[in-house]
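The chain below stands alone, shown as C-alpha cells; this is the form predicted on its own.
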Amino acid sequence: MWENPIFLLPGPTQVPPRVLRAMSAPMVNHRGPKFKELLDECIPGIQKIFQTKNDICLLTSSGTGGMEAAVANFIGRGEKAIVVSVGSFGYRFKAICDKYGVEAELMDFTWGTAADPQKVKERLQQDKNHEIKAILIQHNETSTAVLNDIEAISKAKGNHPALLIVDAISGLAAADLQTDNWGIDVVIAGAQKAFMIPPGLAMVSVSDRAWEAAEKINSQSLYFDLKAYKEFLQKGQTPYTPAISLVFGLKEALNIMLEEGLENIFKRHILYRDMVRQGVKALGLDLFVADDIASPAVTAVKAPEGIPAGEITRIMREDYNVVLAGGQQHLKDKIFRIGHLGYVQPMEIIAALAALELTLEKLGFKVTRGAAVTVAEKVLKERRD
C-alpha cells in the first residue's frame, strides 16, 4: 500500500525530486557540446565537494568500479601495497588487488575499531627500501559505521612515497575529507550515497603523483583506463557511453550540494548522527562503535540478547514501512545499521524511532515508550535553537 517508505540506508538514498526532475531531460549525444556543456559544469562542482584542484574521472560504474580502477592504474602487476582495513569493504579493496596480481598485506583493525595511524607509521617505517606502493584505506566504513581518521593516516604516512588510496565512497560529503590539504592521491566516490542521485557513477580524484604512477603502468583494464578518461575530459566526454541521465541528476544534486555549503552539509549529518545515537541509547540497546569514532553516514546497533537483527529490519519494514539495513558477514543478524546520510529529513530519523521502539516492544524487548523521541528530539532542538 506504500509507496514511499522512510528510507535508511547507508545507500542507496533518497534521490530530491529536483534530482528526479532533472533525471528526465531529453537525451543528449554523448559525443556533442550539449553533453560536454554539462560536464564542464558538473567537474567543477565535484572537485569543490572533493575539495581538490586534482583531475576528476566520471564513471559510469557502480563504487567498486572506482575501487577497481584505483587499483589497476595505480599499483602494478607484483607490486606491493597495504590495505588498512576495519571492515568488509577493506577486504574488498583486499580481493580487487588479488585479482590484479597486487602483493597486497591486509593490516587488518577489530571491526568495530578504527585505523590505528601509529601502526601504519611503524610499517612503512620498516619499508626502508620503499616497496611500498600504495595505501589502501576506507575513509568511512558502511560494514561497522567506523569513521577513519584520514588527516592523522596521512601525517603517519609522513615523506613515504607510497599513493595515498582512500575508498570515500560512503563518507565524502557526510564528513570533512580535504584531498588536497590531507595530501591524498587517489580519492573514490559514489553516487548514491551523499551525492542523493541513484547507483551507477562513480567519481576519481587523481594527483599529478597518482597520474606519475599511472605512467609507469601498463593497465590491464580497458574499460577502467583512467588515462583514457583523462584524455576524453578534454574533449568534454568519457571513453565509453555515459549514464547521460544520471549526469543530468549529478548536476542537479551538486547545485543543491553548493547552495547548501560543505560546512552545512558537515553539520546536518553530525545533528543526524547525534540524533539516532541518542535515541538508540535511550532504548538501552548498545552502539556497536564508540562515539569518538562514529560514523556520520551511518550507525550500527547491536541487536539485543536473544533478537536476531534480520527480525528487527523485517517488522520495521513490513509493520512500519521503515527500511533500514543488516550486518554483513560475521555481523549478520547481531547489528543492523541505519543510514542518515544524503537526502534524509530529521522528521524522518524520529518517525523510524518511534518505529524501532514498537518493534523493540513487539519482539519483547522492554522499553519506555516515547524515550527515543524525545532524546532524539532534544538533539534537534538544541542544535536548531
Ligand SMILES: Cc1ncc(COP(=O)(O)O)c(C=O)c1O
Second form
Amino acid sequence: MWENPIFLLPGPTQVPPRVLRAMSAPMVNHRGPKFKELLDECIPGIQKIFQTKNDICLLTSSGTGGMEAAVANFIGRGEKAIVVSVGSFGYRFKAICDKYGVEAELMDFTWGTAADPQKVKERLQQDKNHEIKAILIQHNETSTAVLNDIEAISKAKGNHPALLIVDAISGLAAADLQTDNWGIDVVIAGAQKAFMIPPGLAMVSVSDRAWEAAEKINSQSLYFDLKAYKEFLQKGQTPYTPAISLVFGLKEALNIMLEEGLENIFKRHILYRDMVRQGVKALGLDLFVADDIASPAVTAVKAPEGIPAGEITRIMREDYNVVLAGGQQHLKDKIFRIGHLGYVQPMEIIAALAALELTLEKLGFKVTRGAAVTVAEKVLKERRD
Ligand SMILES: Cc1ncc(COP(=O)(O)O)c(C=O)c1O
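If the structure you just shared is the form predicted on its own, then what does the corresponding form predicted together with the ligand look like?
Every component of the complex follows; first up is the chain already shown.
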C-alpha cells in the first residue's frame, strides 16, 4: 500500500520530487543547442560542489565507471600506484588497477579504522625515485562508514609528485572535500548518493597535473577516454549519448544543493550522523567506528550478539517499511548500515529509530522503548535552538 518506504540506504538515495519532475522533460538533441545550454548550466554547479576550478567530465556510468576512468587515463600500464584501502571500495580500486596492468600496492587498513596519513607519508618518503605515480583513496568508505581525512593525506603526500585520486562517490556533498585547496588531482562522484539523482551518472574532476599525466598515457579505454570528454565539453556535448533525463535531474539537484549552500549541507549531515549515533547508543548497541572518524553520510551499527544483522534489516523492511543496508563481505550479518545522506528529513531518522526499537524488541533484545527517539530528538532540538 505505501508507495514510499523510509529509504535510508547509503545509495541509491531518495530523489526529491523537484528532481523527479525535472527528469520528466521531453528529450532534446544531445548534439543540439538545448543540451549545450543544459551542460553549460550544470558544469559550474558541479564545480561549486566539488570546490574546484578543474575540468569536469560527466560520464554516463555508475560510480565505478568514474573510478575506472581515473585508472585508465592517469596511470599507465606497468606504472606503480598505492591503493590506500579501508574497506571494500578500496579493494575495488585495487581490482581496477589489476585489470589495467597498473602495479598497485595495497596499503590495507583494518576495516573500521581510517587511513593513517603518517604511514602514507613514510611509504612515499621511501620512494626516492618517484616511481609511485598515483595514490588512490576513498573519501568516505561506504562499506565501513569511515570518513578518511583527505586533507591530512594530501599533506602527508607533501611534494611527492604522485597524483592524488579520490573516490568521493559517497562522500561528496555530504562531507567537506576541498578539491583545489587540498590539492586533489582527480575526484570522482556519483549521482545516486548526496547528489540525490537516480544512479547512472559519474562526475570526474581533473587537475592540470592529471591532464599532463594523461597526455603521456594512451588511454586503455575507449568509452572512458577522458580526453574525448574534455574535447566534447568545449562543444557542450559528451562523446557518446548521455543519460539526458538524468542530466535534467542533475541540474535541478544542483539548484537544490546551491540554494541550501554547502556549509548548511555539511551541518545537516553532521546533525543526522549525531542523531543516529547517539540514538543507537541509547539502545545499548555498539557502533562499528569511533566518533572521530564517523561518516556523516552513513552509520554502521554492530548487530547484538546472537542476532544476525540481516534479520534486523528484514524486519525493519517487512514490518515497518524502513529500508536499511546490510554489511558487505565479512561484515555481512555483523553490521547494518543506516544511510543518512542526501534528501533525508530529520523526522525520517526519528521514525527509523522508533522502528529499530520495535524490531530489536521483536528479536528479543531488551530495549527501553523510546530511548533512541528521545536522545535523537534532544540532539535535533539542541541544534535547532
Ligand atoms: C565509496 C564508493 N565507491 C564506489 C562505489 C561504486 O559505485 P557504483 O555502485 O555507482 O558503481 C560506491 C557505491 O556504493 C561507493 O560508495
